[in-house]
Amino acid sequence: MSTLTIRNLAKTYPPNVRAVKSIDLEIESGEFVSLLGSSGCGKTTTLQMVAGFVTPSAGQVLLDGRDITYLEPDKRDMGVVFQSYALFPHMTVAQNVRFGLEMRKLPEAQIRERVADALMMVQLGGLDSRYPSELSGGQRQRVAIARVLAIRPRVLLLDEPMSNLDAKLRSEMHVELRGLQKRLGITTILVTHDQVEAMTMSDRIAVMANGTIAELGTPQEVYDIPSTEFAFNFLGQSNTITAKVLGHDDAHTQVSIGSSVIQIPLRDAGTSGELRLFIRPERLTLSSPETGIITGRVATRLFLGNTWTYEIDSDFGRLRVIKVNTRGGQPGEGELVGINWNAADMQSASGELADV
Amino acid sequence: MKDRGLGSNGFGSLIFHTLFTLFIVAPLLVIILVSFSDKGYISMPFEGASLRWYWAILEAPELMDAFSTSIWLGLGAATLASLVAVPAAIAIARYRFAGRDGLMALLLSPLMVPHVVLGVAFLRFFSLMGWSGSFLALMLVHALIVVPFALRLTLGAIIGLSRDAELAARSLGASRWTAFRRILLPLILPGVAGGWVLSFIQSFDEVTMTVFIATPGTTTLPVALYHRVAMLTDPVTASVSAIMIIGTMGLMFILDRIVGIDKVLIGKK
């Protein structure tokens, strides 16, 4: 298969919008990359550029070492699988599927083979004859995807294919197509604003923010030790707490929060000044009072079903905290309980972390 | 709000169009009336109906010379029209580019300028450049005035139209022009066709600026049928009149067929 390498790639509409500003990606043969931003962020424009849509306005886009950056779309062998599905109205399924493959004039009996191989795998196999317009929402999708798979791509780029899609059935094409992704062993862009779906699909993700990626690594990575600020509030929930530095040894850094001092396995920090630390509201855990790193009283909690929603004002401000919810009794409103983490699990978004 | 569409009128608006209407329609139907007339003046057929005006046109070689030249006029102006208004529509629909409003501008001003100017200002143009008598000059002519038409239901198929249908033909392999042929075009086909039909009637009609710059080789039948009332007036024009009528009335049938006839006139999307 093929790798795919993006080398500061911009682009700028005029007169001076800079939808992407510089962008470094090295994709991996076979690998799954997501490209995970809120609106705006870049990451669509991105897509487009290596696609050949849209003209870079700087950099180059590399696939296997050739310089594809100003290649006509059509001569690029990527499969694309549009949010809209982009389907071909006036043609039935078959035809959509086929025509990628009537432009490569593969000759017909391989054409009727693939398509059929290319529906089975999707599994439409006797939908042929539809035409889209006959076909539910979750249909028309796998239409999409079989006419790119049909074509045998170098490169797939998924433009938030699944946000049409209910919920259930955008989990169970999660599942899908990552198992398709994985026994074709192609090599894949998803641009998605969902990060569930970037997190379950993706080898990497790459976190997007005013048209630079902020964050690049596996979703537990990107999830777990973030390096900016950005990424522990853009992925999942993060507490932020603001703690004063009072100094430090080799491996650990003293501050104070609210009237606690504590240590946190963390270097660099200076001897003084502030420092903004998070910690995610379920590697905080309750127990009595007494047994607490700090103690606090619930302000609030909602029931999720599977999980507790805990707003609790402690010394370190107001803290949300998850809670599984096990058998037995949980604390209510009103009632002070004691908080407790890791000492690993409090970080800072600019210093680096040692060891633990 | 309530919708106020064409069913639900109030009482007074309802006997105001239907005069309206009337007023219209009354003339088109007495001309109708009178082509079937037995009397070689103009007359109701109350005391004897015939189709004899209607044989009498097989015998008018001058009309037959000229609904010829008419029919072979609008074919060609719609064409060309179509030619034209189609990648001008693309460009307009699909590209931000300098002079992009003034190429609009310039193909739909034709319906600004009163047909009586633009025939005295070609009158004077052909004799100048020698083309009067052509039948292609005349053509191009009305070409020209019938492109606004083919241009704005060509637009109104292609805005709105998402460009991702395109775009993924393109990425599936398809040059710009097989993605043009077997996507756009076929999806903006209804739009195309029907401001080809548009413009042939447009051109068919066309008499004021005609009148000016055709010659007896290319007389159209609106004008011939102008320069034989001025001259006698017999039942001919009328059974003439009738058939384009009745012709016209079955190509805006065609027209709301394959456009709806609201889309065209009122330009509603």
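Remember, it's a predicted structure, so these values are computed and weren't measured experimentally. We call the rigid core the largest set of C-alpha positions that still match within 1.5 Å between the two forms. Positions refer to the first chain, counted from 1. First, how it differs from the form predicted alone.
- Once you line up the core between the two forms, the Cα of residue 82 stays within less than 2 Å of where it was.
- With a cut-off of 2 Å and the rigid core superposed, residue 129 has a Cα displacement that reaches or exceeds the cut-off between the two forms.
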Second form
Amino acid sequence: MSTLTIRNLAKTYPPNVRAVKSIDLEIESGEFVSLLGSSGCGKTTTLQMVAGFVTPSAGQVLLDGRDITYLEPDKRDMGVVFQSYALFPHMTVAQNVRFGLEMRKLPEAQIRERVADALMMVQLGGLDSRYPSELSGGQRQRVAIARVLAIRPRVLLLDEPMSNLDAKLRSEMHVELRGLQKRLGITTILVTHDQVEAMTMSDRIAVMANGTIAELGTPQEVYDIPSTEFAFNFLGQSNTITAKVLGHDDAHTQVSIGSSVIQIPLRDAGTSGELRLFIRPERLTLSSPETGIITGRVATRLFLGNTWTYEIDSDFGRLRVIKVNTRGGQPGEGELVGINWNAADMQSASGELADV
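Write the structure block of the form predicted alone for the protein whose form predicted together with the partner chain appears above.
No partner chains or extra molecules come along with it, only the chain itself.
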């Protein structure tokens, strides 16, 4: 287990393309951190600089305090699992797994032991004589992971390794890989554009935008209490509401939205003028019209099996509400409903990345 430190890491490509502007990140020993973002945000370039495949324009990469910024990739004691798996098609499973060990010139007895151990870790014992073409997508991915684990790296780097799997298998692999990482206690960085993947597997998530980290925290923190407007809109779904600040007291700020006046916690409010508020669709609840904080009329409803999604026209504008399917009666299109929420769930955030 190792502590990985990234300081002011940046990459600029000619003539002046800033793929990564500045990344600062401390990853604790045994921690699983995901770099989450859309295409072009700089997450893959960051991983490649950590791995040594791309030379930084500025900054440092340190492993347990040792500067490895300009070390060759094979000198960094890191294992990388690629999106394509990069298996040798003419080699068996065992031959693929032992390849890195042979390159390190380990004794044959030690190679055989490590190959067997790695295949058992990923539940592929008994498949050592098969070729990649004889394996399923999930099994090929496990071979790629076993090949990395066999060399026993201090840091595991995962470059969207599950993007080629179907949704069901990908979900199963999230659980398996996270369980394996916990058992081994290996420091891990995952690059992904899949929010569910990042939420499911990570101790912390670094949400990236425009070559920087826009949000950093546990999955619960970055989803429930993000500090930027970008994170509210990028992660999951969110209702955006424009309010006008009317005044403050010791604990709350009074705002007007349409013809409604409500109070929100003081920590979430601006000092004057307009304020943009955000609330997740699942944090809104429906009731009879007379018991709602506000009322609205159902414009559209969609049945998604485990949930219903409603689009409701209200004094706050068009609101989206997600309600768990309880098999009971559900309001229909055109019906008037009450809409409620907990005050703490309606939040404001910095708009500094709103244009990303």
